[in-house]
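First comes one chain, alone, set out as structure tokens in the form predicted on its own.
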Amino acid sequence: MKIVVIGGTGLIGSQVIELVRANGHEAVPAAPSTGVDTLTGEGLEQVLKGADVVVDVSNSPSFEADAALDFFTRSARNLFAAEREAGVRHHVGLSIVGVDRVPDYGYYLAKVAQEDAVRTSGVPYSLVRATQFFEFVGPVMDMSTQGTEVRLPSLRLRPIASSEVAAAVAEAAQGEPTNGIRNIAGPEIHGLDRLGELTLAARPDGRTVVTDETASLFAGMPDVLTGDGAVDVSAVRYEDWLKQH
């Protein structure tokens, strides 16, 4: 089975490709630096020749609503136009859990502009919305880090590995379409915060966490980012992870 996965050479999409190679598929990682752009539709019709399934694990460049909108949906046009012509019989998309319950973050309806392109495609899909992945508390911190301080929200998120991710996403790319939604989340809930500090309390650096509402970009955010009872629970802990990265 040929799979093509959009964003291939990123986080998510390098482990696909691993994954799926190693059960015998032929995995091809299409981005701009392999000469596949979605936004412009150069090398879609190439890279899709002879195709059975697209994974789609590109992000925006942007945060920004406009912008992310923008990627979302012309990415997405270029992109099952091209799946269309090339007869591909399995669409796989990533998402985010609750992204469809934030309704004044535009980074997130431009994620459900997303979901939505799925839907209306035509082509036979399958969803995986998952919580933010334990690789983001990082960089979400030092975007937030003032002097020695780390101001972050309470808000409660129920992070998740991205290698689980990457292993329910191959799953969900070797299997038959379900035309619905897999939600998936780490086992533990903490507020931002909390997670700031256990991953000081693992790799100290002279910074505090300082509990700010007002403070990264889940500021104001709802409480919805944690999933519900039909979401599948992951086994990788938080604090597990950090000891092995």
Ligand SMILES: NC(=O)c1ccc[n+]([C@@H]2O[C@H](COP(=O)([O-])OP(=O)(O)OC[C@H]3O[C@@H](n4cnc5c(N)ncnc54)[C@H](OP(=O)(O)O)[C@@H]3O)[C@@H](O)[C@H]2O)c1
The other form holds:
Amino acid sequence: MKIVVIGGTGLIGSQVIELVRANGHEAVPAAPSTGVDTLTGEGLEQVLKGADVVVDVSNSPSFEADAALDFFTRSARNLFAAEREAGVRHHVGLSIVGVDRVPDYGYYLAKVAQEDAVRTSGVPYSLVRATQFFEFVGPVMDMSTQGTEVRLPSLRLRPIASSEVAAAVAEAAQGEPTNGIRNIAGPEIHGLDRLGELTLAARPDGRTVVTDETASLFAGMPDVLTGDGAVDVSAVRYEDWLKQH
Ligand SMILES: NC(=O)c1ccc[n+]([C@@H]2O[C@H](COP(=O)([O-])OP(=O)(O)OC[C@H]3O[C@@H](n4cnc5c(N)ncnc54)[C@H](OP(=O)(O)O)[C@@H]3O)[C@@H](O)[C@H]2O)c1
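Right, and the form predicted together with this ligand of this protein, after the form predicted on its own?
Next comes the full complex, this chain leading.
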């Protein structure tokens, strides 16, 4: 099969490319750095020629509400017009566990709009919703650092290794469209503050975690991001992953 991976140069996309190539598929990364821009439509017609499956694991360069909404809605419009034209038979999208239960966070609203565009596109689809990636914890901590304090709320998360997300996305891409959602999550639930402590225990750098419910990207978010048990649980624990990365 020819599988085009929009965002195929990113964290998830580059791993999806490797996984499906290992199974003998033709996998083509599509991103601005390879001449394909979903915001403008540039390069889409060309790259989708002969494509059986499109995987969209692109991300907005900005997490700001309006910019993210513009990115995901405009990209979806251009992408699905091109997919319908090319006769793509399966679209695989990647979203976030619990995303539709967080009404006040702009980036999540943008992801909900992206999911809606997938559902109404007319192209058979499979959606994977994942929890927060292990790789995301460090950057969230850096954004929440003041001096030697990392200020984080105790919101419960159930993070997952990006390799396991990529495996689920690759599996979806090689299967049939479900026209539904598969939720995936890591094996353990921790407060975000506890994830910060585990990170600094494995990689001490002079910072300490201070619990602050008003701090970080996750400030004030409802406790809905773990999937409430309605998730497929993956194997890798955060502390074990920290030892290997
Ligand atoms: N972070 C999390 O914890 C988490 C959890 C659940 C779901 N997700 C979702 O996972 C997805 C992938 O995340 P990621 O961390 O793998 O992203 P990433 O590493 O930031 O990669 C983003 C990719 O999107 C591409 N891209 C940016 N602008 C584009 C455009 N205009 N047209 C086409 N491609 C464009 C980038 O291309 P260049 O390399 O050329 O810039 C890159 O390949 C996102 O949709 C995110 O919402 C994330």
